[in-house]
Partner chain sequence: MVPLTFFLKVTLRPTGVIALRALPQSKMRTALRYVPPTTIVGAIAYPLLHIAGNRAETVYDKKKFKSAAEEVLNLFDWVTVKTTGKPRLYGALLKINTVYRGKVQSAVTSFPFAVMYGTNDATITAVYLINEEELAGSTYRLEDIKRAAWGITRLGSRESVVSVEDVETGRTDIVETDVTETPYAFLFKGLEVSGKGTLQSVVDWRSGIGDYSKAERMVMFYPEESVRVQGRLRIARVGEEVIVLAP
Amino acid sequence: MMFLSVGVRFEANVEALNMVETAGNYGKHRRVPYLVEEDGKLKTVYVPALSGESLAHAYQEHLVMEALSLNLPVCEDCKRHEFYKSMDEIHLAPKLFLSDTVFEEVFQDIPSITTGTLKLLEEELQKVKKGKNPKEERIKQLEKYIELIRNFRESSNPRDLFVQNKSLAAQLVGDFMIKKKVLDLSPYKIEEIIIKNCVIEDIGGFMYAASPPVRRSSAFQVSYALPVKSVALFATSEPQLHARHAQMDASSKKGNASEQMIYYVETGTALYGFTFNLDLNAIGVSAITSESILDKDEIKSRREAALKALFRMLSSAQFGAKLSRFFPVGGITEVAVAVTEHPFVVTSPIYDDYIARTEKRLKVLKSLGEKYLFTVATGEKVPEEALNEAMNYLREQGAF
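Could you give me the structure of that single chain in the form predicted on its own?
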């Protein structure tokens, strides 16, 4: 069993990493209420922050790239960095015919499946035609479904037919085969299909909100990035005025407001800290039965992709919004990495003594007989060295 926990501190001057709303020409930075101590008393101040959702989105973007570089499966939605995942029948449907293995398991009895689907389609078509105001668009759609399912029944390579008509097939399979229970998919089967077809949904979790509902928790966790406590009162968010100008021709009136657009971007400046956890044991394993869904080699490859994605995200500082014009001035100042046999989370880096407290807590684990690795990047050691040390340790332990 292996659990990775990372505490990260980074300095960001003049950043716009997490904008939350635009009011007119004013883009507002995310701010949160935050407890600080002053003169021995606690008080609440509002500070700039980055949401865990924002950091998680960035991590999953890196995970897509690392997974594809290792020839691991990623679904079409996640490839586009649209992480709404298998939220309903329509988004689940393509995963049923994207691989031979899953297709053969689900579509074992094609004659029975197509007969049942055709019956539903024809009933729906007659119902629409007999309605008070039959909709031509819906009639044409149902006729296309009927043609596709008939071709599917007669095809020598039915999986290829669905792949070639991916969009139409996803609607047909989602709306009539899954939703109408022509395909009898148990919660375990749904989870298995999704995990086999997408590394991002395996590691990042999903919520299938159709019937039966299936929920898979994310194998990674990430906190908000918040200002370090001791200097939180120095964290600021300040609007910066910018203007875009258009070239005016000779006939334009001087001072014409339409030739100029001014806008404000609220920028933050702070020393931030956040925590990232990764449960390597959850990857490729069913959340329903706790049994492995994938073979050992596939699980190891996915763990490698998960670790490389974290390395890349921190090393490149490619997280947050508006990087093209507001790339933060600063960088990662400290990293603390703990690898343990069971879940353990480093003390939050918003506290100045987080490294010492984490070490003290780990020594208690050692006294209980648990092995661990703890490495920090402060001073001369750079973050990449600490992360690489943790990855080498995990490799030696056989995690990937």
The other form holds:
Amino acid sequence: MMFLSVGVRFEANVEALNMVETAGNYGKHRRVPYLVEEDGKLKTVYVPALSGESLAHAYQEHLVMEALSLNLPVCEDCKRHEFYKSMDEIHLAPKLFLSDTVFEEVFQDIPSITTGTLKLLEEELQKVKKGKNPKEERIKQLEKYIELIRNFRESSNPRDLFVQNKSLAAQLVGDFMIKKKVLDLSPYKIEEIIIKNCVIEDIGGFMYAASPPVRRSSAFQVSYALPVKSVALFATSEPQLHARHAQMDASSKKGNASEQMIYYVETGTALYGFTFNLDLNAIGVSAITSESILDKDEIKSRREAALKALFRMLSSAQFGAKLSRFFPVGGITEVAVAVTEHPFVVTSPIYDDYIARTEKRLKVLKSLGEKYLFTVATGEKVPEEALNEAMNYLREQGAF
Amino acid sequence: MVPLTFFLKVTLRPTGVIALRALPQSKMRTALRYVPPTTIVGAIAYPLLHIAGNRAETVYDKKKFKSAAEEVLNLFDWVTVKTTGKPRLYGALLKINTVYRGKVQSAVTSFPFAVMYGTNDATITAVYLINEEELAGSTYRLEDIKRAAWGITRLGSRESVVSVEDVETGRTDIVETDVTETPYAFLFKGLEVSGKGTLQSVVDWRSGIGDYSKAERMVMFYPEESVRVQGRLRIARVGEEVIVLAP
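Any chance you could show the form predicted together with its partner chain after that form predicted on its own?
Complete assembly follows, chain above in first position.
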């Protein structure tokens, strides 16, 4: 059993890593209140921040790349970095026909499934046609579904047919086979299908909000990245004025075209700290039955991808937004990594004593008979060395 | 002789924000300012189940589904929490976000959370009174509960990462009294309170935490510092402090 917890400090000067909204031509940086207590009264100073969601999104983007490089499955949505996470029947449907094994299990009785679906489609078509204002578009769509399901019934390779018509097939399967219970999928089966087809949803969790609802918590957790407390009041969020210009010829009337567009980007400057936890034991294991859904080798490969993605994210500083024009000046300054047998969280690096506190707390675990690794990169050691040490330790322990 | 009750007093340091989603929610999401008892139970349930090798988070039973934390619920006689500092509720975006690629029709606001970040170090201290009879009948040992306390990783939603800074254990007896002082949250029912605090309606964890939709609610008083409480009280001393139990 293995649990990884990482505290990260990074310096970011003039960054726009997490923008939240625009008001006209003004792009706002995410900010959070910093509470200052004076004479029993609470004052608030707003400081720049990065949300856990933003960091989690970046991590999952790296996870997509690492998973693909290890030939692990990633669903179409996640490949595009659109982390819908099988939120409903339509987004679940493509996973039913992406692999032979899942397809054969789910579509065992094609004659019965197609008969049931055709009946539903024809009823729906009649209903639409008899309606007061029959919608042509809907009629055409239903006719396409009927054609597809008839071809599906006759096809010598039905899975290929669905794959070739992926978008239409996903709508048909989602709306008429899963939603109307022609395919009776249990929560266990839904979880298994999703996990087998997508590493990102296995590690990053999902919420299938249909019937029956199935949820899987993310195996990783990320805190907000907040300015380190001792220097938080020096953190700034400052609007920077920018302008785009266009050449105008003499015949253009003034005011007819925008020869100049001004806009503001609110940039932040701070020394940030955040915590990242990864529960390696959750990967590839059912959150319903506790049984392994995948074989040992695949679980190990997925763990490797999860660790490499974290390594890559921190080492490359590829997280947050607007990197193409506001890549922050600075970089990772400190990293503290704890690997334990059961959950344990390093003290947040927003506190200056976080390394000493973590070390002290880990000694308690030792007194409880638990093995651990704790490594830090603060001075001469670079973050990559500390992360590498943790990965080597996990490899020795047989985690991957 | 009545055996003394075993307690755990767990000091938690937040990573700045604690996102505690209040239910039920509409498009306008809301957050709780203080940690409800259900979250305290959920927080220790995760490492406890981890120790047992139980990865289940949802249990499906006769087409009903509930949280796996329900499995360890009976191990606790009472849970409560103390908060130092005054959390502030904050949500950056309060306008409705609109459609994404014309497909997603739902509109949501940003998630508000309780901010515990500032010049003073805010801490949350959770107290668990253990039902040792139930513990003896379970697969867990007292050592597992202690280790689980050190393994609390978050409170509420996934960005609410916390670190456990201290775990104090001991035994206490439950006594009756008419007046006491406590910094810990207590059930606000038939009591007279002197001092500052906040009332918060929370799910009554004793009625089950598997399914919130039909769960009973209770009103808890969360003291700002320490408050004086009068009434027919059942209290327990945990270290140097006192907690007030449900009547």
